[in-house]
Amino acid sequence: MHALAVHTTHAYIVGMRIGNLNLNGRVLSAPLAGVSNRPFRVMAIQAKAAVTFTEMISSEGLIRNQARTREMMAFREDERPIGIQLFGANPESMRKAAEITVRDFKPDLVDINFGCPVKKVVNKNGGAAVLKDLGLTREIIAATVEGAGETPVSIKIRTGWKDDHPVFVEVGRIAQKCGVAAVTLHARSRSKGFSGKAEWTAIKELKDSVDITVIGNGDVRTPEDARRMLEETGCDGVMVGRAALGNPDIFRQMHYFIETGEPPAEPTIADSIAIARKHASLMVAEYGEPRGIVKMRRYLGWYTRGFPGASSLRPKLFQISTMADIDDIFSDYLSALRVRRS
């Protein structure tokens, strides 16, 4: 259950593993509600990310054979591997969307989400809620692991509920006891949400404390910061999730750097531009014009963070609605920069 990892003076050996399912890196793409699509997961597997997951997935739809919920949850096998993350408050609809998601979808991980701090979601006792009540935390992860079968199951959890109440270990020894494969720990509290620091040493406490694979989250934002975790918490793996947005490039990134421990070459404006594109058309591939293009604003304000004149790229690139537009713009800066650097 642990990573198959090797330290030496200068390199790990790269890979780990959650039950039955071994990867062939240890930076995973953490889900991402209302950007981890189809083209987002895409990009993330190229660039080497060792697992992506869904968007996070209501069991209660899912159980409602809801449109919706159905088509966030597909995936086409140049995604794998791939987890499909569900959340809810009812055990019996967790075991049930776990049963439906393991023979309708067929994925390599089945994830429970008992991390999330947003209202709309702990308003119905999901995600981090969850957390206040570990009768009920008990309770759902037996039901999602004997509903997924053979299919991996991980947890992604938070410190506790408040600052003054961690319960990461007691549930990490809950999930260990169930069958879970995998803990990913936020190393914050629900009260924290995503303010203040990680506290790295909960992740180091929870790898000490259970058998199973442990992967740690929370303020990993560089290469240097995926390999301090695990070196400093002896975890499995890292999760990225907000320092890959905009910067798919970073999982290759941090792959090579724990891999090596060299410093990695790190994209030019040039260079990210071009996988903006390339993430531009994987957009219009699944979503087509306009609708993908009008989708893809909000991926190409993360793209320019740090660009030179950016506060004045991005409007126009607000008002896009095809490809057309994207290489005009980003054409007309390229030359205006060389001008500008000449």
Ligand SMILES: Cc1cc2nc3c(=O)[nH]c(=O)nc-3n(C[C@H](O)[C@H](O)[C@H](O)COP(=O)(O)O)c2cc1C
The other form holds:
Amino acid sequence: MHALAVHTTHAYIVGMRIGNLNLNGRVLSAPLAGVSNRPFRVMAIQAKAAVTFTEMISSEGLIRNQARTREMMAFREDERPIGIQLFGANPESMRKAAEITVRDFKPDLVDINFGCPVKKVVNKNGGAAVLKDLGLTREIIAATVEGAGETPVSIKIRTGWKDDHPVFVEVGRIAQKCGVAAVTLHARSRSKGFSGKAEWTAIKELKDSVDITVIGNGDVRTPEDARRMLEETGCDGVMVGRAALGNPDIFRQMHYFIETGEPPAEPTIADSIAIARKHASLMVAEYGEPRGIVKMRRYLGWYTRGFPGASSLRPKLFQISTMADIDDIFSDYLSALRVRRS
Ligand SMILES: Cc1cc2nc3c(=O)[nH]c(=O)nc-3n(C[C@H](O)[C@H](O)[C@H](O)COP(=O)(O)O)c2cc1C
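The form predicted in complex with this ligand is what I want next, because the block you gave corresponds to the form predicted on its own; please supply it.
Up next: the whole complex, starting with the chain shown before.
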């Protein structure tokens, strides 16, 4: 049993463990390529995500000492606990990459990506493609665990390459044998991509098959979903990706609901705008203006999903380049909303 506590009828005690790492919650912020950069991670941690992850990092890029790769791995203390996620198809490269990661960056966790379905990655036999060859999977895991030394290693997998050939139980057992501390299962096969519904029964099957920490992932959108996944599968933690796009507060809401069983308060539109503005100011601190604000356009598209009148608001947000632009647009928007409602 790796969760620190089990549930009573109404509430869970919210901690969990990954190897020697104690986490203060059970809701993890997923690695998201092109998205989970430093400002995103700070927003998630401040909203009580139990841990955050970097975008996936190429082991080959790292051992070639590419500046861009190292930039993507850099983090500060206010992002802890943090995992750095590596991918690659060569065990020796993964061992070296894990060694460099731990030596130079000192994350709380090293994660291996065995789930990425994107062609650019699987064509080089990385990501989910590794699941086609369990001998190679084992070698990559063993090498990474060795390279990471004392730092716990987790793996992130899909159910398999194809629907008709699930390998998650076998991979979970291999991982456990190799000294991996946690397995995250995105409960879809690679061939499913992001379509269909995640099959949470697979998460239960994995939890019943291994002793190490199991983290469930796939289609957790609401606080109710998060709790239901814990209850239905017995998993130790849940990982949330898409539901946190433009809504970091979802971590706080899920954490609260898991802890108390009470429905959490939801942010008003003005609250969401204030959260988005804080995110934008972190983007400026990280990337400067206008670069940080231009990068922020996409996030603001997510923040304003479902806002009344979003269809006329969003084209304006896609043209911004300064913090003042954001303030002007949202201030006009809130005034118009007040008029509409009065
Ligand atoms: C934009 C985007 C980028 C992603 N990048 C990564 C990644 O770098 N590494 C990884 O393991 N998974 C990645 N994923 C998969 C997510 O971590 C997660 O497994 C998936 O979105 C299912 O969870 P959800 O239903 O909560 O979104 C990505 C997903 C999306 C939508």
